[in-house]
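Next up: just one chain, as structure tokens, the form predicted on its own.
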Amino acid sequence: MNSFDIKTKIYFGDQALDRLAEIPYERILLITDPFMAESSMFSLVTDPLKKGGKQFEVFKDVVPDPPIEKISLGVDKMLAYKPDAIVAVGGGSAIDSSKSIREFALRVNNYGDVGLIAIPTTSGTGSEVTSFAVVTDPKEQVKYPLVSRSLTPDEAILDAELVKSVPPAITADTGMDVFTHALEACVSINRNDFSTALAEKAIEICGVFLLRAYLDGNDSHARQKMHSASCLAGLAFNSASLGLNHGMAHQLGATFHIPHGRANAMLLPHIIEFNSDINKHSKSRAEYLPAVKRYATVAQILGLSSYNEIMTVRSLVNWVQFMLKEMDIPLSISQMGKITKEEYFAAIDRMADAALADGCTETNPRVPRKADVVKIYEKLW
């Protein structure tokens, strides 16, 4: 027996940020990022808590793929002050540090109930309603996904005023991610109806208006939009989970410090062929991998379409290319200038261990044996 719900209460549109007057705690501990702690924006988070007549304290040692030793800091802030609730203001390495301080915080000493609020500033990680979260051992060089109920935020808020300021380049990525998140969502072996209808949705808006956002910041409604699609792929995956996208683009972020979204970006091409095997021209119909439908599908969603199934996904293949050239996203590692051949393939081996061993990756529609990976990973470079 399956099961779906939607823990997370979510306001969005016009003045959604009015709703921190109204919340029903007094005590609050804002948890962002020195960037935006110090940013004119972040009084549209303050203005409303002091109106209505809230206490506030914030802490502001977020920095991006949370380290353990960042969320160490954040417990003992936490413990100390005391919050009724936490508000996590900022992109996922924000909110995925809340949500690890919290659940840590209370393990220490749990001292009552605390409410989490989640108000992404970046329109990709769907972490805002989501119950996982990523920590990091820069030590180790791992990322550790955590999966739990009690990560998931009782509220989210989601206003487009916090992202019109968002560069191109990191639109680009987080606008990937949502694809990723959507697409991977639609494909996994934990699909059901309700999360492949929301992932639908994501895919669709992104489709119209990922490169709209991309191209003009300040086209509200396409921020709003895909603020919005962010956040029904983030509904998506948390009931189907995700796939070896994610399983392998975490071991390059936490490798070589390739931003998230834009990590998925680049991988995504090469993880499509290979759950659909689109490079086997010799198969039937019949011996098609279940993958192939699922893309035609994504694929007719984007409007794109062609003589039989296989020519379908390929042409969803060719646009997310399309999207990256676009969106000045490399394509290969390479392309990227800052990694040495030498020190990228000297780490494949280890990356493709951790990718197995991923959490994401139990939940791909193709099985992958270590030999796939690497050839993924070196296809990659």
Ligand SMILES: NC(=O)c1ccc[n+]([C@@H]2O[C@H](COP(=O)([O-])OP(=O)(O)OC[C@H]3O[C@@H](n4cnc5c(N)ncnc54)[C@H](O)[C@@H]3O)[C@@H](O)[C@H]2O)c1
Second form
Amino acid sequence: MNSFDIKTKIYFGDQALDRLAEIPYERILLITDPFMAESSMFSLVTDPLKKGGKQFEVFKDVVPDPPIEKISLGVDKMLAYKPDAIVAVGGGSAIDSSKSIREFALRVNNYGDVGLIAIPTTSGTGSEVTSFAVVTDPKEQVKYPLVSRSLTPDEAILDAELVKSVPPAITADTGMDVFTHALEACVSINRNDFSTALAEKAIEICGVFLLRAYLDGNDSHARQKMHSASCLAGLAFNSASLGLNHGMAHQLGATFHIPHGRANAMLLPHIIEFNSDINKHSKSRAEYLPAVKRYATVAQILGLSSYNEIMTVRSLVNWVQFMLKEMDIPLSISQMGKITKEEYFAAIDRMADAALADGCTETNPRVPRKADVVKIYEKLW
Ligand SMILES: NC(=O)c1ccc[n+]([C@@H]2O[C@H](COP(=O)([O-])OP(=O)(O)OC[C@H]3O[C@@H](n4cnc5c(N)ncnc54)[C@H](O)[C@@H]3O)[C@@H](O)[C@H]2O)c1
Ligand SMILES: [Fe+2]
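Structure of the form predicted together with this ligand (previous: the form predicted on its own):
Zooming out: every chain and molecule, the one shown earlier first.
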């Protein structure tokens, strides 16, 4: 038996942030990062809270790839202030920090129900509607995806005004994260008709609007569309889960601090090739791996098609590489110029073990062996 539901109520469109004046909570802890706390945009969030007569305090110690010690600072803050709701404002890092802070604080002192409202300021993770929170253990250099329904926000507010300030490089990285969520959801062994419908719409939007948003951050229509796509892809993978691409990307983030979306984007061509085995020329149609058909469907949604399914999947790989080049995302680790060959290769064995143990890898359409993962990390160099 399978089931599908959406726990989070989603507010979107013009004046969506007005919802903050009406929320059924009075004492709010705002959790954000220093950039957002100091940005003039932050008043778009605090003004409606003031209008609604809400009390609030701000915790602004969120950093990218939230490490355990910052989360524990937030737990201290929450237990001292005892809010009846948390409002998370920021990218995936702020939203995941908020989820973890609420979860851990209430385990220490379960003083009552605490609401969680997520307001994304990147069009990327979809964390505003998912039961996932990714935390980093810097000592062990591992990122752990925590998964629990109790982590899911109660409300999400999508206002693309908050995304206009995202610089092109982060638009590119986070946009490719959206695409990777949708693609992994489409080929996951847990996919279902509901998750696929959401993922396919997200893919269609990425195909039309990601490059537009990258080229002109003030293109409101493109920004709004990518903000929806991010949420749709989040709903899709919340049901279907992800795959090896995320399992491997988490280790690149934890070990070398490569931004999450960028790590996903760089891995994508290699993972599509692995999952569909498209480099084996001699295969007959009957021998195609199951993912081939689904990747070919995605390619068709993007307007790519060729004379057979394998060639269509190849055109999908080419499309991803084209997007990377157009958006100035490096195609290889060596091209990044920041990581030495020695340190990268020295980390591969440990990263491969961690990628295989990562919860996202479980739903990959092709079961990887350690040698496969090592080979993909090597090819990525
Ligand atoms: N929970 C989930 O379902 C899920 C899914 C995918 C990824 N993640 C996690 O989310 C994190 C990545 O989140 P992210 O990609 O949104 O990036 P992020 O939250 O780490 O932010 C990246 C940078 O963008 C800046 N930024 C955010 N909003 C901005 C704005 N409006 N204008 C200008 N700059 C802005 C931030 O200050 C930061 O410097 C990773 O830890 C990743 O593992 C979680
Ligand atoms: Fe992601």
